[in-house]
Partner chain sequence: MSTVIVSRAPPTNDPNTKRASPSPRSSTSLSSSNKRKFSVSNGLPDPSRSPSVARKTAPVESSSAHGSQGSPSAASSNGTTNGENNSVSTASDGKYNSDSSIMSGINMDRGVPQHAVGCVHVKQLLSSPSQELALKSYRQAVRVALELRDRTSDMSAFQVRRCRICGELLTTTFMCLQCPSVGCRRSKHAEAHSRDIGHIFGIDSRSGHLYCFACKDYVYNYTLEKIRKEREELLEAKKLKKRSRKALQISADDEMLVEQNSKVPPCQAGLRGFQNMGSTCFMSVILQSLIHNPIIRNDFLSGSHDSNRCQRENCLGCRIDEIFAEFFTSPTTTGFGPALLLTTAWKTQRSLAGYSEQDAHEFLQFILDQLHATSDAKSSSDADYCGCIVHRTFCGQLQSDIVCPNCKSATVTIDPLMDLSLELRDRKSDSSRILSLQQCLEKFTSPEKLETKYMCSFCSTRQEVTKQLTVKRLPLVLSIQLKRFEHALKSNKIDDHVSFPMQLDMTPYTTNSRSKKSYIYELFGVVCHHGKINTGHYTCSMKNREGLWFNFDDAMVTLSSEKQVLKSNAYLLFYIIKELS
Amino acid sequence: MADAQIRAKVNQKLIESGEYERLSQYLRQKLVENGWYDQVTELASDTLRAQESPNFENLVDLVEPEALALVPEYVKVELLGMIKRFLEGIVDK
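That sequence in the form predicted alone, only its own chain, can you share it?
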């Protein structure tokens, strides 16, 4: 089975089970608690001010790498652990 097919099946299971929404809520909560949204908003604003002719695609290209790096490591680890446990539960069934 190709990677794209596996990814599609996993996404389908996540959505059908409601786990996708639970994981999304967890991530949102942790990002808010850690000030990530405020940091990324400030980063985006500073980036926009520095551009001569700002556009959305360029903004995303410039901000995305740093925004991803600003996600606390423990949040990444916890979220990956939650996904791993979900996948193990699917395989065990």
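Numbering follows the first chain given and starts at 1. In this text, rigid core is short for the largest set of C-alphas that superpose within 1.5 Å between two forms. Nothing here was measured: the structure is a model prediction, and the numbers come from that model. What changes on going to the form predicted in complex with its partner chain:
Once the rigid core is used as the reference frame, the Cα position of residue 76 differs between the two forms by less than 2 Å. After superposition on the rigid core, the Cα atom of residue 22 is displaced by less than 2 Å between the two forms.
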The other form holds:
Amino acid sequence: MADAQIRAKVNQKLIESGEYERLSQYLRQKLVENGWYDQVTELASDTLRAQESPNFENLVDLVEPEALALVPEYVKVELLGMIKRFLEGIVDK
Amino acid sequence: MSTVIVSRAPPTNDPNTKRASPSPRSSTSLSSSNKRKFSVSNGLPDPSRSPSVARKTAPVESSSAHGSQGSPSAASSNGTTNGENNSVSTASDGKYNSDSSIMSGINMDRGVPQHAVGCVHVKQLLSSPSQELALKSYRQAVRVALELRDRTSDMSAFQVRRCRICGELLTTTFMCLQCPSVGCRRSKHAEAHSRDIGHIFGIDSRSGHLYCFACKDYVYNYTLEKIRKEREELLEAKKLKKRSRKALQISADDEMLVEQNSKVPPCQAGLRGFQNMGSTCFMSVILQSLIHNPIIRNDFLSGSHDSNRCQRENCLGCRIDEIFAEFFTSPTTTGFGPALLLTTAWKTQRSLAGYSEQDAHEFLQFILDQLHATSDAKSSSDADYCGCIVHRTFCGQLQSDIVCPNCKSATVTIDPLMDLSLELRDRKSDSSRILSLQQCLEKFTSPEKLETKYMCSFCSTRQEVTKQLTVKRLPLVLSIQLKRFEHALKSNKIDDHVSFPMQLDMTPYTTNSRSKKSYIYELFGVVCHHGKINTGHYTCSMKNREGLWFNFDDAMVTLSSEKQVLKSNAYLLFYIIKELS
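Switch from the form predicted alone, shown above, to the form predicted in complex with its partner chain and output its structure.
So here's everything in the complex, that chain up top.
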């Protein structure tokens, strides 16, 4: 239960400080910059085109794993670093 | 990806209608809840009563979570457009804010067609006695979703949309249409609710789109989408501080009048090839670049050059206007023979007469010049501030700085700029390497020591001055010529591939490149030359309003793709500013 409380508090700090917004924007920018967005768009378009009866759930099942795998390592590392720094900043408060 | 010939046949048998494929499911009945009551008949529709329900046709709108587009069907394999979003706020999904992108013409997201029911379940709901209640609930939910969407630093906004079972804030959730329940997608809590309680409709708490848990798919019903779109536009208008859309709505009588007296453009309007009338492909490609140029297109289609009223003799403006009218209203798909345009062009410039292949870039300059000359909106003063559509679209400013190395004084000259002609090689360093577009631009705008010495008027000494060109003012449409044709001792064509991006940031090449503003351009046209320097053939690739790329080879129009376009050996490139801010 304490876990859930901590999680809730962290989320609150994350959102209210504007950090969530900053992180989202940054991530979005990075993914666009290195072509991930275009790659996944193309992948989704191709997958959808190939489906006989197109369906959202099917599309997600087919595309999501690959899309996650396509995220470049450095983006993941960078984002995790930013999250970590944020957490370090709010602990003990 | 297979190339498909674009057919112009109008859609048959409602290909735009999303239908569910019948499959057994536990319960589609909606139990009454304490707040709202719905009643929808149990089970599936009787197949014998609605025979067209049997097969789920490929929805032309993409069933992605991030937006729906109403794209008219081209060939059947054209399932979706590229995933452009219809949301505009910067805090929303994706870089392609299509509503604010100029490529989207007037309004990219034209919504779903009137006959779109979504799925059988929605259809049932909206033809049942509970429809008023359903619409009211949907309207409320959409308002919540869209108004809270951009408040990304507001805790309460997240709280409203949190999953009521696990409390997760930062994840996709669905608001139930029929009760106050909100469930997340990730842990399948919304799905559980639909299964346990039988409420099969969820509203995406960020986009407002309707999700049918029975179909396991986002479904797009005309009435509901209209509600959603209206709210979105209302919020958009508030953001941009424009007059609200309500002020622009017309009365039912007026609407009827407009409908009865207008002609609906056929699907894929503007998509047509040109017949080659004897080495005229150099003209065809340039004409296509004008047809697919959103600013030029919008101007001509709005009637700024009325060929019926124009009194000029041999007016190219009239010829272009006629072509626009023809391409956007005639249902013909066969190539257009530009005989009249040819004759007019020949009469204007004798050198164009004859059957030899000419340079497309020269023709572009010629036709732009003619459109300026025959424009009613042109100013008699200098090109920089001419009000004709050609100058308003293509004219920028090029700044030339000449610096004396001795006294450091600079002579600044500003000239109008209608297009950029770029050298493909860096003669100073490695003259065999072909540069990328960005590298060409870099080279074009980097300081260059001039070989001949100049007399500096400030320090009165002869010096090897440094000259630097930068773009002082960027045009709305940037046309770039890659100098593939070398006319040295021997005429030679550089046939190598020059890489270019879909999105081009021109900021580094502007005069004030330290400005925080970012000038991003989007590619919409590529003209390619195939073959040898004198005997060759021009083809082009253009992007249409929906973001689809098409290849034009004289009269043949085929569906292309971003990938294919980027691989082509471009000769002329057309970029348009991404956002008019």
